[in-house]
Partner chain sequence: MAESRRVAVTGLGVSCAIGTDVESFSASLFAGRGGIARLRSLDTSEMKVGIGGEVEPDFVASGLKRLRRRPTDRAVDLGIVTAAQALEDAGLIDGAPPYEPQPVAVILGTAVGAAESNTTLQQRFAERGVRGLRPTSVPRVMDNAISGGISIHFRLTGANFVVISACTSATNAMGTAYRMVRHGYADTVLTGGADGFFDPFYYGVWNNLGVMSKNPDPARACRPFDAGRDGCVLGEGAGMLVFESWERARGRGARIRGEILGYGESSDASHITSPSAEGQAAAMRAALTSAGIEPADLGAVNAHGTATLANDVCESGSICAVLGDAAEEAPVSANKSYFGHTLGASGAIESIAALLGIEQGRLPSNLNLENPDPECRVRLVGGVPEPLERPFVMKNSFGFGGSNGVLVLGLGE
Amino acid sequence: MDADGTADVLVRLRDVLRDSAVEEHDWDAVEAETPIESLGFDSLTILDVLYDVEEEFGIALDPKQVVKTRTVGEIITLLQQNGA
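For the sequence shown above, give one chain's structure in the form predicted in complex with its partner chain.
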């Protein structure tokens, strides 16, 4: 694992994204720089991501902050800022 745990968070976040998604993607290829929009999430379905993040990480993220994120890496940053 990398020093700040980013890789571990990414692996767990990939699972969350996959389980919340409507569209199928190559989830193993999802990286920090992957745009959220390219995975088919919108302002509604991103709420499911928030819900599943809370289930997986035990962290409640602020929806207003999450809807501003543009990449997977920005969600990881939010998670880490909140203790992941």
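Pass me the form predicted on its own as well; I've looked at the form predicted in complex with its partner chain already.
Chain only, nothing else included.
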């Protein structure tokens, strides 16, 4: 496992996104550089997922920061900055 826990956060985030997605994807292939829009989420639909992400990680995120994210890795960075 990586020292900063990024791999664990990625696996958990993939699960939340998979459960919320309306489109089918190869979720195991989703990496930090994967654009959020390529997974069927835009800035509005990612806000719908925000509650589930917060529940999974037990933290609160600023919605204004979340809508600015463009990649899965940017969400991971936000999560880690907030204690995930």
